[in-house]
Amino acid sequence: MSKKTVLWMLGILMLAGVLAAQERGGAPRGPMRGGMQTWLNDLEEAYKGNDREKMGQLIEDMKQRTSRMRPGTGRPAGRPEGFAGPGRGMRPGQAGAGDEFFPNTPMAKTDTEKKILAVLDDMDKNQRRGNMNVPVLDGRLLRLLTETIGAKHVVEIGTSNGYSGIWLGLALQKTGGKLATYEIDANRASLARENFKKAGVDKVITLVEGDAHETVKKIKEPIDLLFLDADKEGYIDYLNKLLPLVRPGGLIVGHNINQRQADPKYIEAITKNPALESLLLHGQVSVTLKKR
């Protein structure tokens, strides 16, 4: 049996689980073809490249989507969550995710914000595949947290193509702050620089290329917000090196904090330290306060 056949069988089984859950809940079948095809293509690409981390992310994502379709979730009839089209990465609270009682689409207050949101939307539609970007809602959360605490110095580990960095840059344009973002892959770093310039946030962002485990040692100034979205087993090392620089009242945000991907050592470090207060949001984003 070929690799592609195995992948398609896995996808069909998961799709059957979603449809069965819809039938049990009495909801009609919504159009899923675009999202499932994209998911299968991404899984095949990860399998061919032996990218276990990416395969884990994709399978965990599908598990979360199918679990949300079980009876009692209160989801209305229509398109299943997360299948709004190729790579849309939707979650509850986003436009089209079924929360009609709480309209929640990003709205631009200024022409500058309109331009940035347009670039983000284009990236979400056309660059998501292969870049493991945060979902739209998580990007919006990063912007909200950064602007709320008036961050002046944000550090991001894991730039990818710059999607989350632009959400952070949007907030930093309002706070007068700067982002230092770290990426080990040269191709993604190059794409990120193009996207930063296109969005007009390049002046508030410094991209550092190389192994962040080494390059972060050069950071000396206090950090207001630290965002971790790189090698999951490396989170504890980043935390150990940078927590002393996080200011009292500052935040550490971790992505992909779920049962399959998160390093237990990192979870223990942010939940067992009396100097920290941590919450888990959306089932995969940890927000940790360094207490004053």
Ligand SMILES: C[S@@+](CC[C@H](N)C(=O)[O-])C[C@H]1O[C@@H](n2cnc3c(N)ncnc32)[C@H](O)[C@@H]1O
Contents of the next structure:
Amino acid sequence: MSKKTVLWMLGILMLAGVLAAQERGGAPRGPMRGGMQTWLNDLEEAYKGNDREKMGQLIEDMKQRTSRMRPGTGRPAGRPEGFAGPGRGMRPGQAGAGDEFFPNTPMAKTDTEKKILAVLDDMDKNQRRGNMNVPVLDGRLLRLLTETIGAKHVVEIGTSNGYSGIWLGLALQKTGGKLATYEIDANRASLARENFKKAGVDKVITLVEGDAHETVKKIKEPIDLLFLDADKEGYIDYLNKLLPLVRPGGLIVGHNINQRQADPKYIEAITKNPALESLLLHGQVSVTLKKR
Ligand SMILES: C[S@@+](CC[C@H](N)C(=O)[O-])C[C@H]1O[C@@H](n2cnc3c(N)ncnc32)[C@H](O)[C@@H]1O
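Coords for the form predicted together with the named molecule, given the form predicted on its own:
Below: every chain and molecule of the assembly, starting with the one above.
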């Protein structure tokens, strides 16, 4: 690890220490509460495992969180937590989870949805560690996009324990569609299978284990929505292999599209192609339309 990275990490750790001390000292309720200790534990774990990707994600998350603080207060500047990174996001039913201005808690319309949201809530509280899940609002965004375009075939690269997959599954139950999700790590894949079952979305999800750079070559059917959330330097390869299969009017969603993690080649590919229309949402999620 370079000297610059170590200095960066020390700076971040000091800042985290100050914020944690503020929390312990009775700082006001807000998005940072409850998330800081988890963040520190995750950083320590990533550091011990020399997981550079995870460390980068955590540092980026902290930068985003601190940029939303009101100067000198340790208080959030008024945006909902779900826009933050991998720490706990807003939970269904959690009092005060949203903004006063815009109450922002997912509500179940049916018993099926209630069951799925409860599993997601439990995963959010208890399984984030080591699983690099998308924040709650990004999960909700995936659900919203999938349901809005009436997707019938969604492909996800990077299943982990299945958190984002369940958000996609929630939408696909309504659209009558299917998710094919790809994971290289056998332990995470097995946990994902359990979670899919628990949420009752296993019937709409197929998990393919192995290196997705190889396994996606077998996909032949048109894709309505492609979600990239695995090895960041691999996004360009996934895009090159799968863009021809994305149907006109289909979407490609990229996660961790920030200055530290995103591959410039991927950004160039989605922003310099006149056949595509791309937006970056909250400095973290790219949404690309394949034009009709
Ligand atoms: C950021 S996590 C995915 C999080 C997940 N989308 C969620 O929000 O619940 C990235 C996952 O991609 C997997 N991965 C990395 N490289 C891969 C590859 N070449 N093929 C398949 N999966 C890969 C990792 O093992 C890890 O579980």
